[in-house]
Every structure is written in C-alpha cells, then in structure tokens.
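This document opens with one chain alone, in structure tokens, the form predicted alone.
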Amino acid sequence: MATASKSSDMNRRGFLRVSFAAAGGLFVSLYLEPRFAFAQEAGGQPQAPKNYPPDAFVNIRPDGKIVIQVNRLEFGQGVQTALPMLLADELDADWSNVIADLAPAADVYKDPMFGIQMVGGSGSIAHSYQQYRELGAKTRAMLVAAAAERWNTTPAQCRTEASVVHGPGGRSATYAELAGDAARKPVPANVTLKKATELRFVGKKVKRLDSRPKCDGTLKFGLDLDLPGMKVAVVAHPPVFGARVKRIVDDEARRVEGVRDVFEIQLAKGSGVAVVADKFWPAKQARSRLKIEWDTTGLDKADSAELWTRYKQLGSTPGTVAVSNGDVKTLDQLPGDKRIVAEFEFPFLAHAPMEPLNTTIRFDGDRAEVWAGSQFQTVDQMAIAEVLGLKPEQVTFHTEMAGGGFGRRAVADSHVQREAATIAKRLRGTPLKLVWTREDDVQGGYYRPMHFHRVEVGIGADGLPAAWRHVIVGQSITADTPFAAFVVKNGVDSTMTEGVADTHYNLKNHHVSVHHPKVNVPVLWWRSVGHTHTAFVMETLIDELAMRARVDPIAYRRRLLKPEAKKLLRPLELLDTATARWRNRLPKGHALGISCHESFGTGVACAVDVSIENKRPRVHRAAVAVDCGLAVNPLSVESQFQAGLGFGLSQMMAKGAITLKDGVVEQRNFDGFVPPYIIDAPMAVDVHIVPSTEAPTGCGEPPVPVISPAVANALARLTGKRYRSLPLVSL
C-alpha cells in the first residue's frame, strides 16, 4: 500500500487522508471528531485523530467502478445505498458505477456522534449525513484538481459530471483517469457543499443496490459463510439464565457422525456445553442427546405472574422521579367523572430476527478474523480480543449483511461472540461458526422488558387534561452495561421514559416516576425501544380524552399538541389531507384509528382502517404521515415505514409474548411466540413524506410505535372498550 499524502491545512472538524495504491485508484478517508461524551477517553479528553488505512471510505478503480465503504451494518434498513448516495451526488459520481461494501470493525468507521462503530437509536444517516457528503464533495474538489493542473486552467473552468470532468476547449477525463494526480493533491480545508436543487440522486427514488442480490439468492448474509475445514458449534444453555452446568453425560451426542468435541464452556452468566460438529446438524442432533444437570441453586427464577403481581404493587405507589411539572395533587380535587385511571401491561418480546445470530471465528494465536453482522462491531471487536487475549487491532472483524436485527445484534455483554470466541480458542487455527438457532435465541434471551404502567388523568372544563400521574414499572435496559452513564440519570433509565417524560404534549400538572426492579431475566432495546409501550400508553389515553370530549381524534391532537411540536403537527396535517377522502368513507363494521408519535427526531403521524374477523383485528388500510427532514431516498423510507408497521402489530399478536415459569421460558420457536402473518399486515400502506430540506433524522425506528394505538383506538370505535393490555389475547 502506497503512502497517503497528509494535508498541509486541516479541517478543524477532522482530516482527510488520501494515497494512490500501486494498482491505480485513489483512496479518500475521513475522520470527523466524535461530539458524544463516549467517544472519550477514561481521562475526559477526547481521542486524537489516528492513522487510518488509506481505502477507507472512497476507491476510485482504473475501471472506473467507485467503490464505497459503508461505516454500518445492513439488515434491511438501506443504509448500504442510502450513504453511497449521499457520498456520490457530492461526488458527481456516475450511479451505475458505484459499489457499496460493508466496512470492516477500524477507528475510522465509528459513529460520528456515539464514538463507537455501530448502528442503533436509527442514527446511520443523520450522523454520517454531514460525514459522508464532505467525502464525496472533497474528494470532487482534488479530482478538479488534478484535471485543471493538466490542462492549465483553473478548477473553476471545470465542471464535473458523471464521473468525468470536463474543461475548457472540450477537453475531458475520467476519474479513474485523474485518480493517481489527485491523490498527489492537497485536501481542501472547505468545501461549499451543493444546494438541495444541486442534487441528483438525494431526495429521489433510487432502486436500492442490495436488491437483485438478495432477489436472486445471490447475496450472502453471515449464516451462508463456509470456511475451508470450517467447524460448526452449537451451544446447550441453562434453562434458568445463569445456571451452571453441575454433570454432563455426553456419550450419545458423541457417538454421532461428524461430531468433534463437547465440552463445558463460561456464559456471559453462568456455563453451558458447547457442541463442535463437521456440520450444523450433526451438532444439533448431539446436542439434543445430552444429558445436562444444572446447578440453579442461589439463582432467581423469574415467574410472569409473579412479576405482574410485585409490578403492579409497585406501580400502586411513587418511584424514582422523572418528571414533576405543576402541583400533581390537582388530581385529588377533581370528582371521579373527570378522572381515568388506567392500568397498561406489556410482556417481555422477543427480537426473532430471520436470520439466526451467528458469528465465525478463526484464532490462529497472534491473530484472529472474524465474521459476524453486528451492529455493535466496536463493542464486538474488543470482546472478541478480551476472550482471546489480543488486542483489538489484532482482531480483523468484517461486517457481513445480517437478515434482521431490530436490536438483537447490539448487546453491550457481547455473549454471542464471547461463545464463539471462547470455542475458537480451543479449535486454535481452525475456522469455527457459531449458530444460535431460533430456539436459542427465543429462549435465551435477550428480550424487550416487561412494563407496567398506571396513569392518573385528571380532565379539565375544556376536555383536555388537568393533571398527569404517571408511573412506570420495568428493568433498566442499560444498568450495570457502559451506556448507564449516558442513559441513566438520577436513578432513571431513559429508555424506559422516553414519549412519557419528554412528551410533546401540553400537559399540565405533569408527573411521571419509574421503578427499575432486579429481575433474572436479560432485556435488551427492541425496535424503538421505550417507545414501543410509552406511545401505546399515550396514543391510547389521548383518543380516550378526545372521544370524551367528543373532537375529532385529529383536531384534539392538533390542539393539545405544544406549538413547537412541527415534527408532529405537519404530520398531523398532511395525514389529514392526505386521508380525508377514504377516513370520511368507512364501510360497515369498519372504524377510524388515529396516533402520532416523535422518536428519534422523526414525528409520525397514523390512520388504520380496521375491522374484527375471526375475533382478530383486519387492517385493511394504513397511512402514515412522517416528517425525516429531508428523505435521501424516499424509496427506502417507504419501505422502512411500510415494514415497521408491520413488525409493530407483533407486540399485539395474541401469541406475540413471552412468559416464564419457574425460571423457565415457555415459548420455544414460532409456534408458541407467533409473529404477525400475512393476514394481520395492513393490505394496504400508504406513507406520505412531509417535505423538507432539513437534516434527515431517523427512519428505522419511528414506524414502530404508531401502529399499534391506532389500532387499539379503532378497535375501542367497534367495541366500546379500551384496550389497556398487549397481547390482544381477546376481542
């Protein structure tokens, strides 16, 4: 690899640094100075920019193909297309020459904001939105360059389309031709980057890059991967987490054909017996015939009922306060017909991505490559090294597209790699894949928290409400993991708050107190995370007031809604308008859902048309109203709103929960925790984007939250009753 040529004027915000490789092309990397508190180090100081590999985020090849890094991972929310797009309309690049690959586990692909390489709170394109437009807009400006010192004229004689620049006298020349005299040229400190007109692929439709892969079967994701002499494990764990393994009789699984070890191996709590086959199945049959004797003793079996009965006696009393605005006491004064208190149970979720948590590892005793889709790969990437006693940069960790994640392949303990990594040592210079079957993954955690919540409202002369006292019973996510710094304030976890305490709407005498109790059972953030119950809980309250009222569900929103609420209120008004014609027109045994909900910094705004069939809600149509600011490819935020609110019907699925016994999950595979089928999705989803020039913000997530009140509240239309917990075990 060629050295890099620094520049002598850097950008007080970052650097660039550029090379040209030996085979030809020109290599462009950026690093941008971390602006969130975790990306300093232990002392408070922030980290000083380091010397990264030249390919980092841009090649230019002599083909002409523009290869592109992408600093996250792919699971299905199109950031492998979303940031090309960014970087290439800065760039001018030619689109039908651009190639996205998912980066590597390096310093320089960490989150801009968070510090750490990683996708998660959907922040992909609204923090790197800045990073990876000064890419492309910079290096644009070296490939002019280079071009106008060829032809002798000045860079602004020169203009630049689909990878060609073209100059005075109808001179022109590619960029893969220009690529090795720019990568001689100084990095410009500044860049005027285009204007939202100037733009030719942000903003548009654009077919998304991983599509005929995946289409035609030839895309692979981390499960697909085989490794010459590859191994396969699987893992036995404790039915009680954090049991351990107290006698293993393992004579029949070894007598299996292909199987090659089992042994005992450290959890991230407590132990369980690893399997290592030639194949997958192998290892699952062997497994199947041990016969495990678990030590549980000192350990805390989680029961379900037993939570409900301890959360509800906790919610019955105040905790830890998040929130106290106004004299909540205003509650007592008001007769019982201007009150409703309500109670809300939501049960622990599993993730259940499609594709089965895996990671590949090689250990060859100085240095080990690794294989996973991860969404932590920083966090990921140093455990590995802990376990096998490397340092991280001896630790190679590649991204591999994962089919799903909705926040099951971020988990601060690591344990999935840590299982893979602690297996690999003993299989020292041989590949090893770890498999996490459905059953694993449905039974061993991680899941979204049960909650509790009980709500007082007190309702004022003008149909609004008077006073608001809110508590909310559940585990911290974050507690006893490196986020609680950030996350937990004053003895409260903020996921577990948010669309409560920091609500948008007006709320008078406004109160909200958490409890966080110790319970044996791992939780972990589940697509939008708090405000997968919060919104449920606030939707559902606000349409009950509104009906009570007697105002539209929209207009009530719109006036209770704070002024400086536009992410809400545009939404507000363009599902209005945009729905008018079909809501004023329901048929027969079909009733109006209405919600709206910010996360993220996205405001979304909801209609369902519903009816009962089969004792089961029928979503016949949805429309969602969302303020992103500006959409870099309205295609993918369509896809992202119409899949999100199909994944946000699984908490309502009346077998979409998760329960235990004795220690014990009950559910096993999809049969006992059932997901939506293609009869509970909506029939028909029409998203309506508000149009901005505004920073993007995030898409991933805010679908979520939405669909299911609105449901609720059309259901509540046909019913004449509120619906205060999920699962809808029953009509």
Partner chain sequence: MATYQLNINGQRKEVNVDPSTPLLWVLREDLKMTGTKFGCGISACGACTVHVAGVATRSCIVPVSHIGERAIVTIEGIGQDTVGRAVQDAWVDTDVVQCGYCQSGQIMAAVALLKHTPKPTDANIDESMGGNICRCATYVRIREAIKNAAAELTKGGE
Given for the second form:
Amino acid sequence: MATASKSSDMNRRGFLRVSFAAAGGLFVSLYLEPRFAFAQEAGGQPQAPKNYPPDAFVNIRPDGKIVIQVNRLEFGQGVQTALPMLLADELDADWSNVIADLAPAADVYKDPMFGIQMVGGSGSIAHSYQQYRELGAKTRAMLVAAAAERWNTTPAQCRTEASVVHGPGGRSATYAELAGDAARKPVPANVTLKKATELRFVGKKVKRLDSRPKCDGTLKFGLDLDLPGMKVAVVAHPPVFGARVKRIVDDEARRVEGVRDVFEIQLAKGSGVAVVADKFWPAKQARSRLKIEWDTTGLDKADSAELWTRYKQLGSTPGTVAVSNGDVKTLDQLPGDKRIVAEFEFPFLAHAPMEPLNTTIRFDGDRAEVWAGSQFQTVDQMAIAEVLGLKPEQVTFHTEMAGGGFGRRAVADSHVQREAATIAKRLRGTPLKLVWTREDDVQGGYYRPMHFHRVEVGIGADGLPAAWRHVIVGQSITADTPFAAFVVKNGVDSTMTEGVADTHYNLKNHHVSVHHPKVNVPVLWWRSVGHTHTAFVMETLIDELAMRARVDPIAYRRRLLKPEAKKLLRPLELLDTATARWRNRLPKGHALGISCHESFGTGVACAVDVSIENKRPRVHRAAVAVDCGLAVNPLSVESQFQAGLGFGLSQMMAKGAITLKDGVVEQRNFDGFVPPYIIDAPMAVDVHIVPSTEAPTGCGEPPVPVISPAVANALARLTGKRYRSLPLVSL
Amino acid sequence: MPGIRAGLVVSAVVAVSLTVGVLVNAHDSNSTAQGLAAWEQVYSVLISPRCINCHTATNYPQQGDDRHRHVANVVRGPEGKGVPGLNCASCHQETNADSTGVPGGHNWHLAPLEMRWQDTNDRPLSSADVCRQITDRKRNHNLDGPGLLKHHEEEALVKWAWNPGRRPDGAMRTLPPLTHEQFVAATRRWVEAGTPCPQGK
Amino acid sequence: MATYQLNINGQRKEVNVDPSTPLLWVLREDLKMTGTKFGCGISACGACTVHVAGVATRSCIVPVSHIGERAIVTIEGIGQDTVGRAVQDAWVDTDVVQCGYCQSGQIMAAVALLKHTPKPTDANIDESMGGNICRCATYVRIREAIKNAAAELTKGGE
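Could you present the same protein in the form predicted together with its partner chain, rather than the form predicted alone shown above?
Next comes the full complex, this chain leading.
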C-alpha cells in the first residue's frame, strides 16, 4: 500500500499527517508521541522523533476500517490482538473493523520502558498498556472535538460507540466521516481513561485477529517473502564456534544448477561460507557438496562432560556473592538428617522456533530495505546499517510475522542480520533471503546456558528451612553485551540468579553466590531466562521440605512465603480451592505435583496430575492459578498458559538437551533435539485467573518455570526418587 | 511375466519334492546339520537392521543401524501402515528418495506382530525363536518352505534390503551380511533340508 | 531439470525443476504457495504436511519426481473440502493458533485423521497428530479443536 504524505504538522504533543493513498482515498493518520509523555514523567528531555513511517499508530480509513500499528513483534504471544484491544476500547472503535499491523522499526515504536523497539521480559502489555489506552483516548477526543464543532455543540454533549459519534438531536457521524476534521484538531495533552466498568472488551475473552490467515495458508511469515529477482543464501557455519575457513573446495557445489556464487564471509564469530542460489534447494544441495577445512587454532572446544566436571568443582566453592542475609554457618553443624545437600544439572537448550531464522535484505548503495521477524528491531537495524556502511535511518526495517522466537530473535550481536547484510552487500541491488536451516539453528549456538546448582538447606525444628546456602554456576548471558550495564551488578548476572536471589520465600539465613565461567558457546535468554532453572531448583527443594515435614505442599508454601508475596499467595489460595475437587482424589498410579513461582511480575501456582506411561511422565491434567494483574485478554492469558506449560516441558524431554563433544554440537535437528509432541504435553490445562484491577503484568514467560518442577514433584511421589538433573533421560 | 512365474512354480515343485524327499529319508542328520547351518546364515540377515527394523514387537518401527525408535512418534497402526495423518506412506514412496535420504519401496509397512523378530525391549529374538516364527504357518501367512523361498527371492520389501538407498547424510545405507544371492541360496539349502530349526530357546 | 505436470488443489500446474527437489520447495518457490511450511527438512515436525492422493504427506522429503499423477491438496485448497473447512473453522473458533507457523501442517494432519476417523478418541489424536510439532505447544487447543470439528461434522448424522 503505497502512500504519499503531505503537510506534516508537528507540535510538542504529537503530530498529524494527512496522507493520500495511491488509490485516491483520503487517509488520515494520527501520530501521537507516547515516548514524549513518558520522558516527561521521568523528568527526561523529550527527543524529536525521526524517521516516522506513515500511519504511526492509528489510521482511520474512509472505508471505516481502523488500522492500528503494533509497536512490537507478534510471534505467538497475542500482542497483535491485545494492544489493538486497548487502543480500540478507549477509542470506542467498532472491533469488527479493526485491522492490526506490525509496525516497522522507528523511534516512535520503541518500548516505552526499554527505550528500544523490542519484545522481551514479558513486557509487551505491561509496558504498552498505558500507552495504547492513551492513544485510543486521545484519538477519540479529537474525533469528538471534530463532531462537536461540526454540530456546534460541546464534546460533553457527544458520546461514542462502535466507531460512531452521537450528538444531540439524534445526529451522528462515523469516525471515517470525521477523520479529516479530527486530524486538524490539536492532540489533547491529557485525557481521562475509562473506568474499569466502562471498558467494552478489555478484560473479556477476545479471539485473535490473526487466526484465519494462519489457518488457510495466506499469512506471510518472514520466510515466505518473495521479491522479484530475489536470491536465497545458506551459510556453512563453522563446526566449532568461532572457527575460521582455512580452505574451500567448491567445484562440486558450483556445479549445482541454480547456484550463483560461493564465497567466504565474516561471521559475528569466526567465518563461514555463503552459497547464493536462485532458490533454497540448490543452495542447500550445494552447501552439502562443499569441502571446507576449518582453522580452530586457539579456540576453546567446549565439551559437556568436561564442563560438568568443571562446573561441579566450581560449585563446591563459594562464588561472587549475590545475597547474604543472616547466617548460614549453622548449616555446617547440622546432622545429616536435618540437612539436604542437592546438586542440580541443567544442559544447554536450543529455542528452535518453528520458523527457521531468516532475514531478507536489499541493499541499494545509499539505502537498504529489510524484512525480518525480529524481537530487536532497533538493535538489528543498527547492526545492518553498520555492516552496510549506512545510518540506521537509511535502513527501512519491516517487521515480519514470526513463527515463534522464545528469545532467539533478540540477539545482542544480531548475528543473523549481520550475516544477511554481509551477503546482501555483495549482491547490491538484488534482494537476498538468508535462510538458516534447522541444522544451522540446532547447532548454531545462542543457547540457554548450562547451569549447575549446589544447594545446602538446613531444616529447622518447625520443618521450615533454617538456613539456605546456594551456589550457581553458569555463563553470564549478558556479559560482553550492552545489556550488562543494566543486568550485571557486582559481578553477578541477575538473569542467572532471578528466582533464587529474589525469592519470595522467607529465608532469613540465605546465602547465594555465583560463578560465571567463560565458555566458547554463545548463550542467550530462553523464554523465562533464569527462571527456567531457578524455579526448578527452588520448587523441587521446597516440595522435598514439605514432604519431609509431612505438610500439604500448598499449605507449606503458603506458610513459608513472605506475607507481602501477594502475587503468589493469591494464586496458591485460588489453586487450592479450584483444584480441591480433584487434586487429592487421583486414580491409582497417578500422583499430584505442586509448584509456584513468580516471574516478570506474574505469580503462578500449578498443580499437575501425572502418571508414568511408556517410561515417560504423562500429564493428564494441569491447573494453574495466575495473578497477572488485569488480564487484558483472558482468552490469550489462558492460551499462553495452556501452551506455555507444554513449552516448559521441553526441559523434561528425553532428548531435550544440547550437548557438545570436542567443541561440536552433537544434535543436528529434531531427531536429536526433540521438542514436546502432543503426547508429551498436558492433555488438559485449566487456567484460573485471579480477579484483579492492578496494572497488567506479562504472561509470555511466566507459564514456563512452573511446569517442570510440578511434574518432577509428582514423579517423586510415584517413584520415591528426587529428580535433580534435566532433561529427564530416564525414569 | 508368465514365463518367469512358470519357471518359479517349477522350481517350487522341485523344492517341495526335495523337501518331501528329505522328510522321507528322515533322520538324515547330515542334511539337517547343513540345513541348520544354512538357517544361521538366513538368520544373520533377518536380524540385520535393514530387515529387523520393521519386524518389531512394539508399537513402532525402528531406524538406523543402531535400531533406534523411529522419529516423530511413528506408530504401527491397525494394518502396520501407520495411522491417518502419520502413515508409512506419509514419507516412504515407491522407491528410495536419495536426495532426501528417505528409503522407499512398494507397499512400505511394518511386518505384523505375529512376525516379530524382537522382544518388547527391542532385542532380537533368538535364532530358534525366529525360526519357529518363520516356519509356523499360523504366523507366517501360511507359507510352506517353497513359499518362504519365493518370499525371500522375490518380495519387493525383502529385496529392498539390498538396495536400501542413501541416508539423509548422503552415505549409502549398510547392507545385510550376505548378498541377496547368498541369502536366497542359504534359504534354498535350508528349505531343501526341511526348514529345520535349532532346538531350545 | 525436468518438467512435471502437477495436479494441485484441482488445478494443473507445470513446473520445470531438478527432479531431486522436494515437493515442499516446488510448492513454496516455484508455485509461490507458501502456506506449506519448512520446519525441519527431515519429516520430524510435520509443518510441511500436504495430502497426496489423500495421504497426509511430508512434502519436505518427497522429491517432486515421486509424485506422478497423484492429486496434491495443500492448506490453500483444503478449505474447499467439507472436512477441511470444518477443521479450519474449528481452529479459528477454538482460538488454537499462537505463532501459527506449524498450523498448516497440524490442520492437514487433522483433516486426514477425521476423514478416516470421524469420532476420534484421545488415543487416536495422540497417534495421528503424534508427529506434528507445535513449538508454542498449543496442543491442548489442537485436541479441543479436533473434537469440536468432529462434533460439527457428525452433527445430525447417525
């Protein structure tokens, strides 16, 4: 949809633009500048916006359709429906005529809290809730002002419903009719948002806007992009991270029909060999015919078995202190039966989103155009610009719908985009789609790091933990990235200690320390980050303590939690009542598992009904109780939890680990690194939402941490064994 | 190809008469010993991955020389051909697909459970057990000795074991320990000796 | 290169490709039918599932040269079929999708299941859908949608 824009009028509160569609219709776009308001609230200086694309947030079209721009990637989490809901509700828009669009990279679309355009930290709704409501309310105020002027009345005399302004004397006008006049009204500085009772669909179950095109094959993901003259590239990546190409024999590869070029390229780490072809299949065929000698001189060849030995040694010594409360020395005097000493192992994990990683770039010398499903538009745009010798604003960055991500599309070094840009630079003028095959993905690094935990717990006379000494070993995810400044404090990467250091359990004598070894394996946040392993450690230990104390696992947790841990106490209470009818009456051979964990501001309590079938855990039923503040779209919250539990079970899969031998990843594809299939996922999941009017918190990541410990706790009841190492290779 | 068929019938008749002859001249211990030796050769082929991977006792086929469980939760299904949505034919076509490493052959399917040559822990059954199965007409589609010989000589999926195509990594799949000719010859000697089976378990 | 006449969604399509090319890439790149997805390339995830002569087929590992005259139905065409349409509608009504990338394949597998098993049990669903990966793990709603589609399709029958 080509638009030509005319007359931009900027003021301190926002700016408006009337644009004309190539087809001739009048398009009115309202541009508001939310970041300005946030900056002011924070006492900062407002920055002039730049590089605005057309239709910044709301476009009321003459045909009555209202196009709402979504300021971040949709990759399953439902934000493409939830953010428009917030805006449209305040706008009193006719929901059936709302169209959601993923916004390209631009300053105006930066996350109001993070200051870059991104998806992460389960912040989509939490951070843009206020922003989108205000945008809707301000747009509505301008439409009402236009109507009031037209009818010679006051805005107070007008009301709005389903994209229509109603005035005195039965007069009415549609938003589309008023849009032109409204665009000339000043953007109000302040608006009153609706009271909770006035909201029409926020807080109610609303179906996703993107379902139908995802069910009939019409929705285009990044990988589906096709541009005239486009070439496809695959890259032979080094078998050891950071290795460099020493010698290439490519005669056979070049003989594959459709292959255009084969050349060495610089990678974020080391170098690789790019194969450019007319289509994917010849590119892949040619790559398999390359003979490459690699130079691994001076590289650390990571080896899982060796790493475990090293981690275990490190874990037996105190590390950099993250928490030191009270006194844990009492532990050393306790008799064995009053002490639990537990060691936990967690392997590397691949994200393996269903849509393989890809990026399409056309480089035209003085500008470039990019199409990518990115969680990190700002970062990726800058990286591409750097590779191409451009300024970021010379790089038009389209956000493409992504087939999952789970953190994998938010990489500080933008290695996939750099790779694509490096190849596209050579192809100047020709669009280039870089495709990572599943093998590239599984073997390509950027994993959830390996972790080792050693925990000593002293048990008090009351059965509660009297002292807790905890050492965690694992690579820092953020070290050597710009995020270290925010996340690493006093040598402790808080993304590794979250869930332990800030536990809501009342541990008066609590000591946590860490080791961050350097390992030649790139690591990354994996949906719920540190909570992936810390929740497992905490919740299986708490369960063990409850069992030793012969106290009901829900009651034990409620007793041990700090009174201010409302986000966990409320879900536990709700879980207790909601599962009362089934949880203690399970069939023979089944067992109950309980866990609770707060992450990203959302508290979750979980109960599972588990048996053992074919030597694997079978989750017949799971129930979660969730406190995520106001559930903007309860249907989406329900879906995120139902499926997020299944995702979390990735950690339990028999082949759910990435391992390395002599520097080389041992798994190649979904035959070696196996995500949960339908038989591995819970058969039914009940989601109970704590009623709340508090500000919404995230639901993308919080489902993940609770499920593995809940299942492990159920298995412990079935087998009498405690499960301390993941994945669950055998029972 | 009626000519060939006729020829086979003739040889089958010869085989039958030979078998009968052996039985008539009962207690020809020399012949039985030769037959048992031939059987062990046949058995060495039957328990090779190319054959035994689809003669499982479980709900699934196996893959590879390590005989691991077939990926993607492929199941036997009511007729040994998988289930709707996940049939053998979902991947396996009439011939091998060497560019993608998927083996293929006409009517690709699992042998029925009564023809299992493994226990439920995926361990091959003993030579005696496999022999008893393969000669039990209630469990072998009612094949007599010549029928078995014909099966080994002509059946498409049997012959596939000697033309198993390339693996996904491009390498050729490994072959059974005997050539097809040797396998057929061993089967013939065993059949001619009256399909004797080893004693015991 | 070789020329193939393919019967896809009831239409005749001619392509000129290398015989080794998997059907998936012929669909996606030569015919621009991108509803069928690339997930693993080794038939382990099912994102590429289409129907070939009514059999749910993993198009990522079946070379185009193996197709012959058999009719191909893809996600773009399955809605013309009663069962196909019912499954797609159930998927939308049940709000199954999240990222949605695997759902073309899930739907194609579910249609194959329901065509043979109008009233599937949980065990039928586990087996027939057992080879399709949804990395978001929307399995609870996939199961529900299959049952909803089955109920809709068998309504008024018996």
